[in-house]
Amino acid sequence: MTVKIKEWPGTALSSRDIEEGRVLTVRHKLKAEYAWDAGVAIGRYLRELKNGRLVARRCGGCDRILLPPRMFCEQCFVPTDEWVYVEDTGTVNTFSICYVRWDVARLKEPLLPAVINVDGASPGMGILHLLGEVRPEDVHIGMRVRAVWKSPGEREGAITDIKYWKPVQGG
C-alpha cells in the first residue's frame, strides 16, 4: 500500500538559507515586562487578605454574596452593589490527595488541595486552597476548616496569605 503525502503550498526553508542569510532572522534577548492590573474587585480582595480578612460582593439583582468578589453577578448580570466581609472559616467540598506537584515533580507526601466553600459565601463560591495539620485519611467531605494566615509582616497581597486551611476541633 502506498499512502500518498500531501504537500502544502509554499517554499520549504532550509538551514542553508538560514545561514546564507537569504531568511531575515533576528537573534535578540528579548526584555518583555509587564504589568497586570487586578482591577477593582480583586485589587479589593488582595488587599483584605494582606489584612487577614476576606471580602466579597453582595449581587443586588439574586442576592448571592460572590467570592472572590467581582463587580457583576455571572448569573443575572447585573451590577454588584455591596461589599461583605465573610468569615475565614468554611467547609470542604471537594478535594484531592496529590503525590505530584503542579510541576509533575514526585511528593513522598502528599499535598491536600480542596475547595473550601466559605462561610458566609453563596453556595457554590469556593475557593481553591490547600489543606494542613491534616492527615489524608481524615479528609472527608463536609470537614469544617479555619484559614491559618501568615503573620501580618510575612504577608503581601496574595492568596497565599493563607498559608492554608486545617480542621476546626469538634467540627
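For clarity, a rigid core is taken as the largest C-alpha set superposing within 1.5 Å between two forms. Residue numbers count along the first chain shown, from 1. What you see is a predicted model; the values in this text were computed from it and never measured. Compared with the form predicted in complex with its partner chain:
The Cα shift for E154 between these two forms, taken after rigid core superposition, is smaller than 2 angstroms.
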The other form holds:
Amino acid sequence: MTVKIKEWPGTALSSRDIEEGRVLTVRHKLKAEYAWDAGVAIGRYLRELKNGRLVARRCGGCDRILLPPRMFCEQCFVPTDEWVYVEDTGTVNTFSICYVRWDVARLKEPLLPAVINVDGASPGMGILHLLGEVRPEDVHIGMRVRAVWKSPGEREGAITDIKYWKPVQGG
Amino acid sequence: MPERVAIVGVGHSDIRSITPGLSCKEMMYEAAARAYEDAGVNPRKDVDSFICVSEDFWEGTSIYDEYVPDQLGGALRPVHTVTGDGIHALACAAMLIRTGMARVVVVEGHSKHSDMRTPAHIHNFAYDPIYHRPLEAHPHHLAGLEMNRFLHVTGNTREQCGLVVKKNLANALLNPRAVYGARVSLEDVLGAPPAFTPLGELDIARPADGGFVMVVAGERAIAGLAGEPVWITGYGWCTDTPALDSRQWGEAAYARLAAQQAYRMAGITDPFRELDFAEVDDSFSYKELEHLEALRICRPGEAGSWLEEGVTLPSGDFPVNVSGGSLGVGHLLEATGLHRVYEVVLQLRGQAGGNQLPDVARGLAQSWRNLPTTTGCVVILERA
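Please give the other form, namely the form predicted in complex with its partner chain, since only the form predicted on its own has been shown so far.
Time for the whole complex; same chain goes first.
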C-alpha cells in the first residue's frame, strides 16, 4: 500500500484460492527436448576431456591458441589451422563465491565458479569451471590451479569430466 | 531520394535433413564465409552492422542472439537479432543503409531443426495457453482449418493443391540445394495418409537444416565490392490479428498488404505483367495458391486453374517456386524467407543452373512465418 492508498480496490487472490480451484488456472508443462550437435570443435574438445586432456585450436592468422577450440577465428574470420594440446594448469582470472545454486537453493558450502586462464592457451583464453579443495576466503585472483579429473572409467566426454580445479602448492 | 540498396553477396551452408557433423555456429560460419567470398568483403573491416533472425525456442537457448557474432565476424561490432523472418531482417538492412546508419550490412538466418527432439511440443508453445492449447490438437490443425475455408471461399480444389506438391517436388529435383525432390503423381498426394483433412501428409513441407547469409550494400559502397548487385527495389511486411476466432480464414490478407507496400515502393501496378517470376511461401500446399492470389499475381479463385494450365510451371508465363519451394527444398524456420530471396538472386544473376529461367529481370520473394502466425513479408528484386 502507499501513503495515499490504504487498500486497493477489488478482491485479492490468495494462493489457497488457486490451490483449491476457486479460480481458473491453466498449467502447461513445456516438453522441449533438444539434441544439440556439438560440432567439429566442441565435439573433439569433449572427446579429449574423456582422455583427460584439454585441446585447443591455433589460428594461423593471429597465432593465438584458442580455448575452447573453434573451427574459425572470431578476430581474423579465417578457418583455424591445427589442434594443440594445452596444460591442465592455469591461473584464476576471476571468481565468485556463490551461496545460491541455480535452483535458488541456499548453500552452506558455497559454489566457487571461476574463469581460469589455462597454461598453453593464449592470454585470456581458458575455461569457466569450479574451484575445489580450497577455503572460499583463500581464493584470490592470480591463484595458480590444477584440474582434478574424474577417474578414466568415470569420464564420459563432458565438461564435468574435470571435477574442479584446486590450488597448486605455492600458488 | 534515399540511396538505392542491393544484395551484393549470398552464401549458404549445405541444406540437409539432419546435420550431425556441424554445430549451429559452424554451419553459420560456412554460410557466412561463402557470402563474404561472393561479395568480396572482409567482415572485420567492411561490414558496418549484422542482423540475424532466430527464435529462442527453436534454438533451445534463451537470448540466442548473443551467440551469433563470432561465426559471422561480428564480434565487437553492431549486431542485433530480429525475431522474425529473414525478409524482415533484409528490410532492416535496407533501412539501416537508406537512413545513413550503415554502408554495408550482413543478414543471417538459419535452421538447425534437427537439434529439436520434440518439435511439435515446442511449436505448440506458440499457441494461446488459456483458450487454445487445452484443446490438445496438433499445431498443424490450423492449416487444415485454413485450407478448408480457403478452398470453400475461392473455389480452388483439393486436387489443385495436390498439383502444387507435384510441381514443387519435381522442380526440386533440378535444385542441388533441395532435400525433398521427387517425382510424385497427383494420386500419390491424394492417397497419402490423411493428416489434417483436407490437408494430407504430403501437403506439408518437411523441415531441413541450413543457413543463409547475405551481404547488403548501398549504391555508394557497391563500387568497391566484387559481388554482382541485385537491387532491392521494394519491401513490405504485415501482421494480421492473432485472434483465431475472428481472423480472415479464407484469404492471406497479411500477404496482400505486405505486397501492396512493396509494389508501391517498387512502382509496380500490375504484378503479373511487371514481374517475371516469384518464390512464394508454400509451407503447406494450399499456401502457394492462397499467396499467389493475395499477392494479386492472379485473381481470387484463379491460382488453381493457372496451375492446371501450366502458367506457374517453369515453362509457363509466370513461374512460381522454380526452386522447389519449401515443399521441395525443406522448411528452414526463420531462414525460409532468405532461402526464397537466395533463389531469386540466383535467377536474376543467371546462376540458377538446371532451374534457370530465360530472360528474367525482376522477381518477387514472399515469406510467411508459419503457424499460428499471420505475418508475411514481400521483397522485390531486380537485375542491374
